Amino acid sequence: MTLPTSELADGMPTCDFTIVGATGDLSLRKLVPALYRREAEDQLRPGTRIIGVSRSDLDDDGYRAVVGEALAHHIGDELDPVVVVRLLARVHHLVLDAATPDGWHLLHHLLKEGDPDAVRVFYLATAPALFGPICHRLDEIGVVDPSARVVLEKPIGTDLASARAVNDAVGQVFDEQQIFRIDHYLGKESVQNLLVTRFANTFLEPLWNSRWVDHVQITVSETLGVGERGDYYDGSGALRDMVQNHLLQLLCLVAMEPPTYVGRETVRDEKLKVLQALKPMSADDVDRDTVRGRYGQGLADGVAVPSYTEELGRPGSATETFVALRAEVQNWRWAGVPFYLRTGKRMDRKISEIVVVFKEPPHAMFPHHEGTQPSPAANRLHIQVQPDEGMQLHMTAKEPGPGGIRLRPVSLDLSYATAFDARMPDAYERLLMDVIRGNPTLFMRRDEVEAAWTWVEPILRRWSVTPDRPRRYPAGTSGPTAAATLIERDGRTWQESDHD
């Protein structure tokens, strides 16, 4: 089955986009704030329609309400009255209960009102456990065609069985090249412009590799707790929330082989030999090279806050709030580098980055050098994904003056938001155009979410059959010491970004 090629100019066709859990808090949060963004600048053709399903006893002018209070909360002072009612006009809402059959026919009857040549795109914004069901109701009412597109948020599945079952299920109704498995992550600008960073500038690739690098560090965290999403965290923690694809995903664009071109599979493709490439962890191997995590009671913003485990009311709870481990890439280009990765919530900032270090020179040219640093530092190339995106590239210079050679290490900053001017789009805005478009590149395949899987799943076997809980750490600080002792007993310490 080929997607159908008969799009606008500029490549955004006529949409009916379909938000199953339209009335939930990533739907709210996200989606909605994305698609007004994209009808302020006019990418949203006439005809698109915007159809919420949800359980909520609501009519398209009670929806319409709903969806302006979200805009105006997540858009603020920024909001425009014209363009609201621009987006509201497209609003539509069915009251169905993804659960069972009933009612779906008014979702086809709808769908059939609108343009005949109409992409139509299926975002599932609800539990896992709820996308096979979905995808066969679509199927059984007849509104699933060779343009339709159909969006899965993570996480898909829990563990490797899981994952298959979900993807057997959503597989039996939509062709692969039909499904998109998002992660917002990849649809960062920052995360965007490592593949051009790596790729368009010839004096860094040749760099790029074992005899140059150091180590590679990747961290994502966060200073708040698990919130509202308390039930779905403790059957999930850390591991499956987070590194298994957010910080998986990032360390394959650090460290995937150019392809012959960014294109639909290309990209995707070296993802995929990068997961596959990844040393499998042993029991022994889990136990010395992870470290797992959960936060205490401590100070967030100089506030005091509870413990996970008074958070989610659950005192027995065994769920794990921070990773921090150590992989291994297996290849020609990788060999010998180690990965450190790490993610906790109330930590002590917000921040999403990567680090690549480079390894010293090899040889000391300026052993009686003059200064408050003992020795030249790493260069260090810190990628920021959020909240400030931009890079700093490291390095070491001679401070001015007479007499002797003083050394000081200095920064080449790039910031997005003062390199150039233009808005930061949310990653949901790239995203949800390109699921319109059929431009599958940043999103997950099949193949890579199983692959993912298959590198996990040693480490949650290992964790669930060693009595060993996880350490605590207090809130607002960067994680059990365990995790400090983690990369240090290789010589080398968790870098921190200047901008906090």
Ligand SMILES: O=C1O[C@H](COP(=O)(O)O)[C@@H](O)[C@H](O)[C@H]1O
Second form
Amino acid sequence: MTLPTSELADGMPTCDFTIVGATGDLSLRKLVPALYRREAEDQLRPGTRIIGVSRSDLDDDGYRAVVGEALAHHIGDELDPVVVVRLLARVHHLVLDAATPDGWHLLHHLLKEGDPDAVRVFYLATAPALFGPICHRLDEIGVVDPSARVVLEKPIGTDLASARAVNDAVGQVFDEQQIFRIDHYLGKESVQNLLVTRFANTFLEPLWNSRWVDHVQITVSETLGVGERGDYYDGSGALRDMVQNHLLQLLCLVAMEPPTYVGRETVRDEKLKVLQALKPMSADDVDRDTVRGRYGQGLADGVAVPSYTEELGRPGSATETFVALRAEVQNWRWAGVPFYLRTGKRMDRKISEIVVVFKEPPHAMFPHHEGTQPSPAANRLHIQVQPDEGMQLHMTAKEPGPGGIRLRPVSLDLSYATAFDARMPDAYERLLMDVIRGNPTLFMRRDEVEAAWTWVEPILRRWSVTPDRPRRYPAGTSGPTAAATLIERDGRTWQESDHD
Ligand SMILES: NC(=O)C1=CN([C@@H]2O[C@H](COP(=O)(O)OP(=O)(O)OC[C@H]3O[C@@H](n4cnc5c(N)ncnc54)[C@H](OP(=O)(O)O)[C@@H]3O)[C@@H](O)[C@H]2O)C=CC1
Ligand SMILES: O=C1O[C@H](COP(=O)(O)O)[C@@H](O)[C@H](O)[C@H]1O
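Target state, the form predicted in complex with this ligand; input state, the form predicted on its own:
After this comes the whole thing, all chains and molecules, with the earlier chain placed first.
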């Protein structure tokens, strides 16, 4: 196959990058700053255009002003005016209501005016209800060619049936290999490093199984409340918003088998097998192995904050802002190893981490001295996804000195900041460039999304018929006490990282 000239060079083609929902929070807070950073690295090829679409009454200059403000706000002191000028020269805006057939010819004309070889990317940063209709309009105006790509933001549906409906509607216009379903956790450096740590080193692999691993913990805690996203969040809740996608993806990367090579389908094939091996939850399992919570009044960074229902203005809401659960992967490698997952808003700190807790040494051979730990503690590998990306391996060492052997916990500490002395790019920088390059490895395939919904759905069903509401936890804490009980019942505790 001969590549068009614009696809040569570093694999980055010229692109017409259309963002539907260009004035929204995601676009201005994440997409525009990511494009700025890539512009600063000279990664956007000449002729590449950024075409914003929304209902807001903005011409090109009006939208450029909006983009300029967003950059000043989100990039701050590092903003380089020369790069801003270069980026803004690429920017256009079209006023379009995606829910109606009117005005789409404007997009058709604009795209036809550009580089004929430009790869067309359609990034749908709107409510998912518009995904199907937007794809239908793009098809009608004849702008979906074989090299076009569509990017879908989460959530893909609110359950299995609605996810299938979205996937079917989009699939009528775009082939599966043209569809990029974003899970921004997969774009995080430390998440990709998890694959490298596991599969570019040999020392972990012999231990990475039920023989040596006691259990795995995955925590994603946030200090923010729902803020401006209450309308969306109240119809979603923590299970749909975080567990169905980000936490299950992290679990997949911990549990998956090594693919034969890192290719566009191989990694996704292995993740799919993990999702399919998750032990389905019966109603009794849900009652025993899941906890849902909702924040009440409390503190955020020392400041008094309202409860979820006060913030939302909906006293009757039954939506959870916290989930903790115990999952199992039913396969040869992981049989009997619990995976404890928890996530919540308005918790005591912002941290995303994975902790692999190894089994205790089978025999305590060192004599116990007063004031020291009685026996070697279980080794733990803390994978710090954010902030302060890095890893710590917690071990036991001999305290220096004569007069017996005293055991002390110590850690081997890998900090990304110290080891690499480089800016950690935001996940969207990597993912947007992968879309333009046409590399879907870090995006979710349809079967993955649907397998994740298949596992989550019995929990949603059970919760919808059980009368108990989410348990209250004060804002600024580590969640409801029932979450501690969930893991302590198994003789284990949540591992709180030393990094704050
Ligand atoms: N914000 C975030 O951090 C995250 C968001 N997401 C997902 O991304 C998507 C967008 O979220 P977010 O940016 O927060 O939402 P916002 O409500 O902030 O923005 C929605 C955007 O869509 C535009 N829009 C709405 N209706 C139409 C329409 N009929 N025709 C054309 N444009 C329309 C709005 O502009 P206008 O009103 O001017 O038309 C606005 O630009 C959602 O699916 C969300 O779940 C996913 C992960 C994180
Ligand atoms: O997708 C989402 O993720 C964010 C958390 O992302 P992070 O990168 O800041 O950890 C979450 O706040 C939001 O509710 C959810 O939709």
